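Next comes just one chain, in structure tokens: the form predicted on its own.
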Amino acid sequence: MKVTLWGTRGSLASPGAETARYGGNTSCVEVRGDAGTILVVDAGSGIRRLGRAVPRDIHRLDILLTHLHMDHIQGLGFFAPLYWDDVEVHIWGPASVTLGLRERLQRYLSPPLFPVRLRDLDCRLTLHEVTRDEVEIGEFHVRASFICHPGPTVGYRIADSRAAVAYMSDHEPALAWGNGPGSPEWTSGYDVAEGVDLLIHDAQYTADEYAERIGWGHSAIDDTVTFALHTGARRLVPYHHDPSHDDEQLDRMTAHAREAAASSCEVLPGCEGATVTI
């Protein structure tokens, strides 16, 4: 399978430069596996790029919602496959305990917000909430655990027969952790990034910044890291970055990341535009 980042949360220009490398879209990650099935786990701006790289024949698509915060869904009605009319989408994603899927959707795709609605996309749309339960798409299991941010979010595991990748853009493990990770059955996201190959995960703050933070639902590097080495991941890609921080900053942090892990779990920069094959 092959993973591209489309949207990395955005990053500022370092000092001099004119676009910043770590990028300045938000949420949004491709999965494609090697028969063909594409996957795209949250909905950011970077979806919109993401559209125009699909193939125009393709019959049937995934989009896979952590949750519905808006940096996570502000690109869904960018997305040029939802207007075609021969082809199906299928959305997948969190239900609250007052609301739907399709009623939580509904309020971001209609007006003020949005000129269309939902209902009125040309292509052939299904939604699913999301379970515990395993799911086959396509070539890919997938399955989806919630974990610890506000408001319904949920991390997933994807896997083909030869490798996983686990995706928790916003998650917040160490808010139970006190004096370090606990067992797994008390580890927020355990189950979802067991052993993976790859593990795309939250990332935003520093240790310092972290401090002033504990509770919004997002983790300091130190602490992905830790949650990297705690669940066996192969290698990291620290995500989800604070759009205050430039490529500088950011380049630090991943230095620091590499450094933390050794050479228990590789780092990969989260650069916008990154393909990983694995």
Given for the second form:
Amino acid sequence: MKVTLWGTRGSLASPGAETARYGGNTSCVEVRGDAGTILVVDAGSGIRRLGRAVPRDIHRLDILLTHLHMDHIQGLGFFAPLYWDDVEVHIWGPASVTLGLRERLQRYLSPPLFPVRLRDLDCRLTLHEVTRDEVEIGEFHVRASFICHPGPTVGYRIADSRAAVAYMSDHEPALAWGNGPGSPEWTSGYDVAEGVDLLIHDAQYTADEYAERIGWGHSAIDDTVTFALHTGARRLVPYHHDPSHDDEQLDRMTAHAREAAASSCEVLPGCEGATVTI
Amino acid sequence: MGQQGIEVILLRQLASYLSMPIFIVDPTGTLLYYNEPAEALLGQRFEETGAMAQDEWATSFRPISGDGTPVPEDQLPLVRALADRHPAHTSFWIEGLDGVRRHLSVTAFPIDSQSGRLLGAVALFWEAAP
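Form predicted together with the partner chain structure, per the form predicted on its own context:
Everything in the complex follows now, all chains and molecules, and the chain you saw is the first one.
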């Protein structure tokens, strides 16, 4: 499978010369299988460019939303395939305790926030509420599991017959740690990330920044590395970069992560446009 | 054992920061965790007992009513909360694993996930007047 990062930024799109290498678009990752299945994970502003890379003759697309914070859905209305009437689009995401996925999405995809309503999209749209599901989509086996972040939020584990990738864009496992990660049974997200070939994980803060933002739902880069090592991930992409971090800062954080991970886990820079084949 | 649900993981973390004695069980009644204040009541550290099946913990602490008769397992608040999926409250005496008798008030409630799945139950203990 090929995994492409179309948006790596967290919280707010941050375009500019100072973020050109790591990118300014918000969360969106494409997982494309050998048989042509395309999974779009999160629909931040990066999804707009992905729309131009989708083959026009595709019959089905699946969009997996981790949660419905704005930086993860703001690109939906700009994703071209949603306006193709010959395409079947499936959107997967968590409901809340009181609102279904459709009602939650309609809060954004309706005036005054957006001129086009969910029901007016041209594609053949199906919504799926995710709980702790395991489903088969094309050649992929997809598992969702709720993880530590404010509001209903899932991480996804996507596997084919040869490899697995875990996507946990917004995740603060350290909130449920004592003095470091405990047993797998008590580690948020362990079942999603265990032994994956590629872990794409929240690394929004430095350790100093995290100390001022505990409970906000995001991770310090040090905790991200600890989580990767604890779960046995082979490769790690630090992700969901803070809008205030420029390329030089992210270079330093990536280097720090590489040093911390040593030879146990390969750390790849979370740059927009990068493709990893696993 | 597989990973617990995030709701249970966060409950355990919360319990570890509170001064109220707290028990957490899974849907089968297996005791998953009790915090330090509960350790003081029960007379043994969780690290020493580890997870315990319901029939094991329900008898280990020897709950007895005011007239000295054993409290049936199915009348314990945690067991009722799991069975009825409704809060339950009662008072009884226990003899902790340290051999000391204590009078406890117990309130238990089920843990329902946002999707409506039963994840277990929580019990809060107060040491009542003797």
